[in-house]
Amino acid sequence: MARIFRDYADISLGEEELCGKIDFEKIFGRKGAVHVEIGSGRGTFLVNEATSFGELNFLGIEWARRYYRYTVDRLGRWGLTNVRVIRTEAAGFIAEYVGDGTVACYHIYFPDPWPKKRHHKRRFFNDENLGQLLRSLSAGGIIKLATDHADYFEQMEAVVGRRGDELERVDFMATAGVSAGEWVGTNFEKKYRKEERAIYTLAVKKIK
């Protein structure tokens, strides 16, 4: 029997509820810092960071239609009150919605790959993006990035090293509720990991 997905209007957070740059103070219904996670899957991270950081915002920005649903459901069963699911492109909306300042860290764990080189103009960590991530974290934000794609990761530090009189390496720190051996606990990093895959992170921080 399929799993019926419920939605739950206090998680969910439609496109056509916004009209300029987001007030997330009135979308979380407090001051908080605010996460941002791009490419949410079936909300492993939103899961184990909220319940662990219940002093946190976090927003998770989700395209597929089937893991948008699946993790609006599960984080409305755990009762989750730190946690907004939008289903959208997430370079459009955080360029269109996203305010200069307003984030304090961006999770982008496994994105695809598009591994054809006629496709890499479809990954989202490019030059043009990260300009977007940059005027919408606050000083001293993060953005922390994973990938089992090696070629990617190239990629990934190349556009990071082009911004680096903006730029810090930091250490990147697992997240919560991960096993061991693990750095974010997706099902993604699960799954490679069990396929022998190495996995890379890079986490960066914005000094102006």
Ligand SMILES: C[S@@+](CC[C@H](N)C(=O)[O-])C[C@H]1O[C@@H](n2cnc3c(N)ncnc32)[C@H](O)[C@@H]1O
Given for the second form:
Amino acid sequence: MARIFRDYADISLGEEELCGKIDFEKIFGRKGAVHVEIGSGRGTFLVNEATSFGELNFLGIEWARRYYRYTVDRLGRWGLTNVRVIRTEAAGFIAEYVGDGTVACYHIYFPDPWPKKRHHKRRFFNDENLGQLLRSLSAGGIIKLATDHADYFEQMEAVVGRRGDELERVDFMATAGVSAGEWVGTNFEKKYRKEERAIYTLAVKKIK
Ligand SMILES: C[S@@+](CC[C@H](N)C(=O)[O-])C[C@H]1O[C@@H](n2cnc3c(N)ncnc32)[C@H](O)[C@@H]1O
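After the form predicted on its own, can we look at the form predicted in complex with this ligand?
Then the entire complex follows, led off by the chain already shown.
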């Protein structure tokens, strides 16, 4: 029998609620540094971080309806008040709705690798999207990336390298609630670790 996911109005964020650039203070009902996860999947990172860092505000962006509904239900059951999730396509959403210098950290964990060469243009982490991430990051803001895909990781390094004068490499700190040896503890990291795949991580800080 199909599982019924419950909606929690304080967690789900509809694009129809937005008008122009997001007022994060309004959507979270308080001030606080904003962390955005792109492709939040089943919401494991959001649950772990939002419960561990109550002073931060988290926004998950997920375009797959089932994952989105699963995550809203999961976060709602936890009774969290510092996390929202929106079902939308991240690149267009950030360009249209996320204001300059309003995000403290972007988390991008195991983005779809689109392994076939003719599909590489569909990869999220490209020059254009990095431009949008940098525009919307606050000074000193961080971008954290993790992937199991060596070729996509090379692309990430190259994309970051082309904006090298605006970015500084920093240590990738493991996220909250991870098991020993894990970086982010998401469902995809757990799956790939079981398959003994290498995991690549990268973290950069906006310096200007
Ligand atoms: C391979 S899964 C990884 C999920 C999660 N981050 C994890 O590590 O378990 C990639 C996720 O990103 C979502 N996604 C891919 N491209 C997206 C985009 N452009 N905007 C929003 N979500 C996206 C997919 O629907 C999927 O849930």
